[in-house]
Structures are given as structure tokens and as C-alpha cells.
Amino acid sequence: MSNKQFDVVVIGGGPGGYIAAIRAAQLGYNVACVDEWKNSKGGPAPGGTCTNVGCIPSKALLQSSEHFEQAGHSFADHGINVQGLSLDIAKMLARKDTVVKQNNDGILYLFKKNKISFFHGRASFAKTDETGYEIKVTGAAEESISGKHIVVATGSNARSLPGAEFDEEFILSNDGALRIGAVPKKLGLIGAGVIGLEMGSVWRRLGAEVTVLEGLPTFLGAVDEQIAKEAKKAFDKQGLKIELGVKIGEIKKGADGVSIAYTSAKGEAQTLDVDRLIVSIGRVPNTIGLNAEAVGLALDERGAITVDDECKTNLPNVWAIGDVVRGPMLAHKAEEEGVAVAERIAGQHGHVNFNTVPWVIYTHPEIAWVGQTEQQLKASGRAYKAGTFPFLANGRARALGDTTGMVKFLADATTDEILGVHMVGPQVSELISEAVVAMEFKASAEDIARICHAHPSLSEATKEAALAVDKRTLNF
């Protein structure tokens, strides 16, 4: 059994882990990354949940399903007549798998390019040693490696409902939701969050009758209320049935489907019978099998690794990032923490500003936001000004035939500093970056209002919403 020595050992090859490894290698360190994810052939599949069963495959299916829906419903408006439209689910899923593999292979290439030693297997703490920490890697063969610095980036797992554990055949997590082999006639979802809405959108577009059950009384409570209402209106129009304020009861799995007993917001006993059930009620930090107790690594009551503002754990030279620590469970947040930790190891001052982490829901219309909501500003007593601009008045959106939604700016009433930007509409996942940049530079709404934006472009809605803060829109 070999015991190779490294300056930095990263446990986990997801967005946080592989980026931390690359940045540490760029800074001159001898780096190893350990990841156990396997592809269908048993080979390495780095990229974590995001690449394998999350962000990347879901976007591939969202794109495919959007093409299918447009061909069936929207092309005719453009003078494009489609006859004999049919669906090849197997080919659609195969394309999704190809996109995933391209990303897996891309990460393996980046490891090679940056001279990072990759170990395919499960990593766990063995003990402290004279150089730092000994890590056991259990894979095709068992071996031990040592690292002076350890970066834990083990991600998160889907949270299951008690009594309705995932079998990935009838009761599905995000993993099974991406592998349904035929369009279910009736699909149920528990949880109207990001995953629930995105997966619900995919299968609704492909022909399923979709019902989403949400325990909270408000729709997308973390989203600005005005934006959430606009999105809900669009989803209702599409036929995505969303029931709020429900209380889930017994879930029974039958020979060919699932029965969900629940109480409606009005207190009425209801039963929903579906062919498949997707449960998306959040995620839990993944520390199973890490053997944290072997070295005394502290976990909190959720099972997350306890860290300070700099991602330092209670142990010297042990760091943790991404979904396995506090903060939003977002791939790009994990990446920024990975870069920051690598730079801190090098004695630099890596920084992550949680106030400017953007959020995106890739439904149709897309939803994106950064900073504070109007409700948060009201609750904090901060005096603010608001400005909105609808895509209905945007020339590019009209040309696209996609005018649902708006852009909303919130700015300080006195200084005009941008406090939050909220969007629902076409391609807003790409528009939100301008707001993030502006907020990082402490820009005012007027700064955005006075910047020249290309015409015709969707980004003009951002400029107009900034103008609206001062009640001087030009096109509405």
C-alpha cells in the first residue's frame, strides 16, 4: 500500500472540489483530488451532483423539452409547419448522457493539464500523521495518501421523506427524475423549489400531467413576491398544477404507481394517484463515510461540517466548501469558495461575497435574482426605491415571441445604491450577471440607466428597469 504525499488533497470532484484543486495547482502546489462518482461503465465521472445528476443533465433535458414544445405549439406562429411530430425519449436521454460525459471528460482533461493526481474512489480520514492527515482511498484498489492541507468538498444528497425512501423507479430523487424512460401519464412532485419546478417543466412539456404539492403557503418564498407572482401566473397558464400549503400524509407505493394522501390548504383530505413521484424537499450535507470522528472533525446538528467565514474547520489545515457547509447550495458558490480556499492556503486573501451570489431557476420563463427582495428591505426598515420594466415593451422579446415577465430594480432611497435585482422572463439567467457586476462595484441604479445597451436586446429591459427607479422609462 503506497502512501503518496501531497501539499493539498481535495476530497470530492464536484464544482467546488475540482475548481479548488485547479486553483491550488495554479498556485504551485502538488495536488490530489479524490472522487468516487462512476459512469455507466464504472469509469471515473468527476463533476459531482451538478455534472452527473443535477445542473448539467437537467439543462440538457430542459433544452430538449423546450424544443419539443416549441415545435408543437410555437413554430406555426413563425410560419413553420411541423407535421407528424413525435418523441424519441431514448435519444433525448442519450443526448443528455453525452452532454454529461463531455463535462466529465473535460474535468479529467483539466486535471491532466494542471498536473493534478486523480484518485478514483471514496476518501475517508484515517488519522493525523507527521505531514498532516492520512486519507484512505477505497476504490478498485485501496491505498493511502497524505496531505498537509485537506479540502473537503463532498457535496450533498437529496433529502427523502420518512416512509417514502427513494427507489428511483417509482419514488424518485433528482437522479431518477432525469432517467424516466417513458413519459408518465401522471407525474407528482413534492416540493415546489428549483428542482421540482425544473423537473416538472421538463415532463409537462413532454406530455405528462404534472401536479406539484408544496408545504409552504407561499410560492417561491425566497424570491421577490412580485416576481414569484408573475412566475406562478405563467406556470398556471402552462398547465403546471401547483398546490400550496398542503400537509403530506401517507405515501403508498403500488405495483404501477404511487398514491399520496395529503391535506389541502383548506383542510380537506385529498389523494393524488400518479405513475411516478419526484420528491424534491431539499438536500442534506454529505458526510457519510468521511470518518470525520477519526480526526475529530466537527459537524453541526444538520451533519454539515462546521466552518468559519474563511471555510476553516475546527482542525488546522482542514477546510470545507460547497454544499457540505453553511450557505446556499449552489454550484457557483462552491466554485468561488474553492478558489478562495486555495488562495488562503497560499497566504492570499480569497473572498466570497454571499450578498452578490446570483440565483437562477431555469424554467420557462426563467427566474433570476441577486441581492435583497422587496420583502427583506421592508422587514429591515431600509428606505428604498423600486423600478420595473416589462418584457412586453421590449423589442427583442417581441421578436422572440417571448414577452412574459419583467426586470425589477431595488435601490437605496438616498444613495441610489443597487440593493437587489430580480427578473422573470426570457434568458434572464444571462442577464443577471450585469446586476452582479454592478452590485460588486457598489453601482447606483443611475449608473446602469446611463450605460448604453445594444438595441434590440433583452438587456435593454435591465436599463429601462434602472431608469424606472427614477420614474423615467423611455419605452413604457
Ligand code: NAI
Given for the second form:
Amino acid sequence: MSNKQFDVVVIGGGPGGYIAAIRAAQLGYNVACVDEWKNSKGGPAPGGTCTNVGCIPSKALLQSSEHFEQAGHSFADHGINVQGLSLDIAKMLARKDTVVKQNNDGILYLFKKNKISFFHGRASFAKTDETGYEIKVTGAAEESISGKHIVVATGSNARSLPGAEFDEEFILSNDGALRIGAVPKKLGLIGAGVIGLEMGSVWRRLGAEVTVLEGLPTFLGAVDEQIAKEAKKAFDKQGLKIELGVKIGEIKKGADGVSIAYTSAKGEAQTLDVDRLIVSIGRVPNTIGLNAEAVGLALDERGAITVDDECKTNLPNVWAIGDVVRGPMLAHKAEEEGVAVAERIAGQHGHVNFNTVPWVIYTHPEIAWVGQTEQQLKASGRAYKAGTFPFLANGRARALGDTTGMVKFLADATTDEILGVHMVGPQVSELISEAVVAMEFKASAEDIARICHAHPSLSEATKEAALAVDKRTLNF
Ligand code: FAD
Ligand code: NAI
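Starting from the form predicted alone above, please write out the structure of the form predicted in complex with the named molecule.
Every chain and every other molecule in the complex is listed next, the one we just looked at coming first.
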């Protein structure tokens, strides 16, 4: 084996990989992390999809575009009249890039602080023997390193539509969607999932006429139906056009736009002409360049690395986490698996509870949930009680001028244990944490109903929805 030997080599520096590296270093291991992401100057940009073209830049643009929309449409209600409102899109994008860089730099600092050896380049499996695995690093760093334990955290890539490959100029993945240099007059999106709704919202708020084409007949099928219906009403009101149940046909790129032929839910042949098209139809696990074959690392039929409940692959001491394995493609899920794997390497009992992984869609209103939906409970035959409370009846929401939506609790009919909490409304990305904590501690709806919540706060809607399970709301 080579001269640079590590206890743990982490391949990929996204939220799964860099967190696994930090936790392993905290546990006393000699750790290396290899990540190939480059910034615009060719330098290292750790943080993966999440930091560079995902969670962080999308939330930066969601915030900026929300400010623009509020200044244009909501400030007047507060008696604030804005004249001469204008948009400096270059500055908005530059701010987003600065936020990304702060996060990249933060991770490089954390590597130093935790004495993790960082290699900027692509890692691939070279060979294995009884002492561990040899990893070849190519790119900015040309090295051969070896590790007793390998953690693969190579993430995912955007799925393209056959015949409509991404050029990032007219046909955009999440990457191009985050750096359109001028607001398109007409923007099309294929896929009304999380990216479709978030990026559609950004560009609609900035002035684009947005149409989202969705293949399934149901809007946000994984979300509790009542919540999805409420969210759809709000999006319709905003003018975000969402067509469900379409079948996409030929996609033609012209000199200055894209033409999408599709069949509507009613079976009619339609064409949508747009200046730019974002394709957001899900993501595929990424094992490109990993040379998994060299050591016989098993992949499943989706191309994901096959792992058991503990993130163990088919190879001894090789683990895989995050988007490259089964389960939801979420940054916090990747992080939880990263911590758990480092602890398992140390012989501890790392733990990830998939039932309490929260989901948030950062639209306006925001959508957030944890646990089971009402349709899932019905399908499983579990007896449950439901309680809802509208933000319309919440004093803080009225003061904010943001009363769309509700909080909904689902609890076991007999034991009152909370089985799911679903929210659509203002700042529910923050409110959902209380529900996650409650479910982790196997709380009952009554437990939440008996807790003192600050007044006036949006969190009172959570308490009231818990009271509603027992049909005893106080303010509605
Ligand atoms: P990644 O973040 O993809 O990181 C993998 C890293 O490995 C990359 O840096 C890659 O360059 C590197 N790599 C790959 N192969 C190699 C190799 N052979 N050698 C060296 N390096 C390699 N999730 C949320 O929870 N909240 C959100 O708000 C959210 N918003 C999103 C918005 C968008 C537009 C997108 C696209 C995704 C969003 N996600 C969000 C999902 C989230 O980004 C992913 O779930 C998360 O990044 C997965 O983390 P990961 O560590 O598994 O992989
Ligand atoms: P998605 O799975 O959320 O949505 C994809 C949508 O495209 C689905 O509604 C699907 O029915 C539709 N679709 C698929 N094929 C189609 C076709 N041929 N024609 C028309 N519609 C089609 O995937 P998305 O939005 O690409 O995001 C990928 C993942 O990234 C998410 O699932 C999520 O895990 C993560 N993400 C998380 C965010 C968050 O946590 N806030 C934000 C953005 C992404």
C-alpha cells in the first residue's frame, strides 16, 4: 500500500461526506476526505450539491426573490410605499455566490480545525488487500492514499429527459436554474416536485411567466393530501401554472428558446414554447469515476450503492451514505448517516430514525412534514385521530400578514401517540422541529397540547392543532 495511510478515507465532501469526516476525526481517527468539486476559479469547493448547486444557493435566491415580491406586493399593506422598485439580477446572483463561498470556506476551515487531510480531486478505487483499500486521487491533487475504512458519499446528479440533454443554456438542470442571467419572459419546468416548485417560485417572483408540467395526475403525491391541496390553492393564486397528468413528447431547441410538445391530461396535443426550460424530474445516484468494479462494490438496479440498514456495503469496511444510497435525497439524512457510520466504525451504536426525517419545501407558503400522512394511515388500516388549526386564527400570523395554511396532527386513536405532523404556512420550516422532537420522544398529541408556547407566536398553531386532536381548540 502507498505511504499516505489513513484510518478512514471519505470519498465526497458533501453534507454526508464532510460530516462523516468530522465525526470520525472527533472519535480520534486519522481521516482523509477527497472531493472533486471546483469553484469558478478551479479551486476546491467542498459542500457538494447541497452547498454549490442545491440547498444553499436555492435558499439564497428564494430569500432574495421573496424580498422582491414583498416589496412589490405586500409592503403597501403595511403602509410602506415603494417607488421605483427594480431588480439587479447580477447582484442577486453574486450575493448567492458569496453565500455559497462562505459555506465552502467554512468547510475548509472545519477540515483544518479537525485535522482532516483534504484532497482536491477525484477518488477511485485502485485495489484492496488485507490492510484496506488503495484509493487513487486524480485532478488538482495526484495521490495514492489508503484507508482501513472507506466511506463513499458521492451524491447524485440531475436526471435528464432522453432527447433533451442539459446544455445549461436553454435546457437547465438545477445547476443552470440557479444562474439564469436575465429573467426569462417565459419559463417552463418539467416535474412539479421539490425543485420544480422552489425554482418555479424564484423565477415567477422575479417576473417570469412560469408553467410547470407534471407527469403524475396528483399534485405532490408524497405530501398529506389536505396540505397539498391547500398549497396548490396558494400557488394557483400566485399565478404559478401547474399542469398535472401530462405526457411529455418531443422537446425541440430553437435559436432562442425551447418548444415542448406534450399531451394534456384530457388527451389533447399541446405545445409549450418557452425561453428557458428547467428539467426537474428527480436525481440519480452518482458513482461516475469511482471505479466500483475494481473492488466489486455492488450497485442496485437504480445505480445506487447497495447498503444494509447500517450503511454497510457488500465489501468489508466499505460504507456508503447520502444520495448515493437508498432513502430520501436530503442533506440532513446524509448528515445523520455520516455521523452514524463514523460511530459504527468506532464500535458505537450509530442511529438514524427514518420515521422522523423531516421534509421541507421552501416555497411560500412553506410546506413541512414529518411521519405518516393521512392517506398512508388509511392505507395501512391504522386507527387515528386528526386535528387541524388554521394560521388564519393565529395572532402572530395576522400580525405578519401571512395567514395562509394550517398545522395538522395525526395521532393514534387509542394511545394518542403522534404519528405525523403536516404543515403549510409561514415559517413552518422552523416549526416542524418541535414535531420532530415530539415524535423522537414518542410524545402524545396531549403532551404538546399541555406545553406552554410563547404568545404571540406561530408555534401556538402547533399547540392548537394538538388540542384539536381532542376537539378542544381554544382559539378556533
Ligand atoms: P452531494 O452533496 O451530492 O456531495 C457529493 C460530493 O462528492 C460532491 O461534492 C461531488 O463532487 C463529490 N464526488 C463525487 N464523486 C467523487 C469522486 N469519485 N471523487 C471525489 N469526489 C467525488 N436537501 C435538503 O435537505 N434541503 C434542501 O433545501 C435541499 N435543496 C436542494 C435544492 C436543489 C436544487 C438540489 C439539487 C438538491 C437539494 N437538496 C436539499 C438535496 C441535497 O442537496 C442532497 O440530498 C445532498 O447534497 C446529498 O448529500 P451527499 O453528501 O450525499 O452528496
Ligand atoms: P422530485 O422527485 O421531488 O420531483 C420530480 C417530479 O417530476 C415528480 O413529481 C415526478 O412525478 C415528475 N416527473 C418525473 N418524470 C417525469 C416526466 N417524464 N414528465 C413529467 N414529470 C415527471 O425531484 P426533483 O424536484 O428533481 O428534486 C430531486 C430531489 O432533490 C428531491 O426529491 C429532494 O430529495 C431533493 N431536493 C430537496 C429539497 C428540499 O429539501 N427542500 C429542494 C430541492 C431538491
